[in-house]
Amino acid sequence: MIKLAFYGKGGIGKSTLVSNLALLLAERGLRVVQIGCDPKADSTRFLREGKSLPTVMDKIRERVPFALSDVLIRGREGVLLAEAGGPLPGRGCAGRGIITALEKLEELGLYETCRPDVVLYDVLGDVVCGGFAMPMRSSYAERVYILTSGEAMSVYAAANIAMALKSFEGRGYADLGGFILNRRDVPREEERVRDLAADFGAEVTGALSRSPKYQEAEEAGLPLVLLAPESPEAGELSALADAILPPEERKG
């Protein structure tokens, strides 16, 4: 089982990226689980035709027993989807909600029951508090990929996430898999992200072009790789899907 977490500042495109990667990996014949770790609970919408999921935290608040099948739903291409959810607005700690939800999914037997080949965690990364760092633990994710543009605030958030991960060295947490550039076409963008990666002894694992096709896909309620599977943008996503897999799992 390959367990990967994707972090980055809000609005940088994590959910778009993770949903497209989930589809591409499923098309390669892998059993894929995608888990949204954001109180907005919108990570999986592209794989559910815009429909929302009952979140783990919603079910916990109902204070009645529930089963894994109540919060784990099959989406496009058979990808299994779950949303951690969060507290009611103005109440509670969103980070604590992530901890509670992931622990509950484990308690319900997610990994033993589904036996996934790949688990993808889509994690909010503006603030890396204890709860949002939960997927970094090796019992959940093995590697963390950080999505960033070359914009100052995006680079700042990405550096904070990488520093948090570095602070866990020696404690059995996930490794930094690399940085993913989601271009915004700002000056010196590639240089800034390469320098950021070098500061942490990492690589730029892949790069995505700024393209109106992503907006077209969002308006259509589809992942880009389904809307325009032969496009250059889909090719970039496919190359990234290959790059995050171990060599034995990649396409020949």
The other form holds:
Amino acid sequence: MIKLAFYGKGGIGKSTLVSNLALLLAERGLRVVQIGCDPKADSTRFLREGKSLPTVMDKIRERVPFALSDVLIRGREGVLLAEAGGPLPGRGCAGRGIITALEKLEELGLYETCRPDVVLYDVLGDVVCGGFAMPMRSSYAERVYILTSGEAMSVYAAANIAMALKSFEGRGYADLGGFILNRRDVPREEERVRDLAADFGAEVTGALSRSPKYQEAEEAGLPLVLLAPESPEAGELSALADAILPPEERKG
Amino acid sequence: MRQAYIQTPCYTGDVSGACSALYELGGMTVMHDPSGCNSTYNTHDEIRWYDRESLIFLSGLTDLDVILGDDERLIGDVCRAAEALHPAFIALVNSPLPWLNGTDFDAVCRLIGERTSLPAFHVPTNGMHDYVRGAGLALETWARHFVKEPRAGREKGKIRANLMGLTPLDFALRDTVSSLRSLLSEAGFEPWSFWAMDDDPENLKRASEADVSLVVSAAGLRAARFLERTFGVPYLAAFPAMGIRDRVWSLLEETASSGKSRSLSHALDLGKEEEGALFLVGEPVTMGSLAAAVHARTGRPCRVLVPLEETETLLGPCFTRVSGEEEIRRALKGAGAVLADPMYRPLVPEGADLVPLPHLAYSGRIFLKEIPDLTAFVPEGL
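To test you: the structure above is the form predicted on its own. What is the structure of the form predicted in complex with its partner chain?
Below, the chain from earlier opens the complete complex, with every other chain and molecule after it.
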């Protein structure tokens, strides 16, 4: 089982990317679980095929025992989907909610029952507190990928996340897998992200073009690789899927 | 108000349970907490301070440590103390604040272990459970780290028995522990390791070489299960109360030879009639065995009420898990007599007698001098 976590500035396209990767990896014959780690609980919406998916925190809030099947559904291409959810907006502690939800999924036997080949954690924005570092902790993701454009705020957020990861050295946390460039077509974009990666001794794992096709896919309520499987954009996503999970790792 | 306690106290918490279980094992135990857990443990739950030393510390967690997520102060303090005091291991005990804050104890222990070269682990308590869970988790965690593979080439001999679940919280009178050792020997068993009072930790590390474990309180269940799961050592949950000892020894022998774990409670028939029965309230292994002894001696129907966590598998047909005063009061309706800690008096129905049996984990040191050697305890007036 390989566990990967995806971080990056809010709105940079993590959920879009993770949903497409989940589908591509499932198409390669892997058992994939996608876990949304954001109180908004919108990571898995394009893979749900219209099915409702109560979040783990929603079920916990009911204060009655529940089963894994109550918070886990099979979506497109058989990808298993769960959403951590969070406290009511403006109350409680969202970070602690992520910890509670991920621990609950483990307690409910997610990993033993589903025996996934790949688990993808789609994590809210920045590592703002211990809770949002949970997917980086030992026994969770092995590698973290940071999605960024060349825009200053995005690079800044990506650097913050990478620095947080670096500060966890010695704790047995995830390694930095690399940076993923999601182009916004700003000047010197490739160079900026390449420099950022070099600062952390990492690589740019892949790059995605800015394209209206992503908006079209969103309008259609589909991941791009389903809407336009032969498009160059789908080709970039496919190359990225191979880069983050090379064939030799897929049997793990 | 289903789970409220208004007239009666609640049991010792999990943090104290963990500290109590680790007290005699030669390590350094650190409660990661501002101070509340410390004063509760020191003042109410631990009675060994004047008899023997133990390295029990409090981290003195501050609001800024929590807000800033500053684990480094804890790590630094623990490492410095360990350097000066040379403990055999370091155990961090979690409490409500760091639990709520999501402190990563695995990572903290990893860093402490690397810096001190000592085994470091944490007990995942959170201050919201009772001592059975805390002591149980502590003994199980210690077992996972230290119990060794059995040595080869053992010669046939007496049945070796571990004794699981010994803390002053259930056995405040230390004589009970020495009595248990003598009784086991007299019954032809070889007392092998005592978890975790009055024994050398080196003996506990060899618990895998025992033939059977005798779980004398629910606090010992997790570690006994670990020994069963990992090394195939079966366990019997029973307390050799006066009057049922032969039955306990015979079951212990049977458990060792069959390799099948069991609980005496499941085999107990404590009489049909509930109306006018003797109700025993408290820790299920000791109370269940005392109930069996009373029933065997007097023929009086008995029922056992268990207000403690992680005890479900220890409940036989005459046992009921209860939670909160309302439920206990309802369950005691119709009781002829109640055998329980004296602090349960407000819940005893009118017309029923209370037969006092103080329990340190319930009333603290208030009735300490009246706590008997449980192996010799015969309730009066029944």
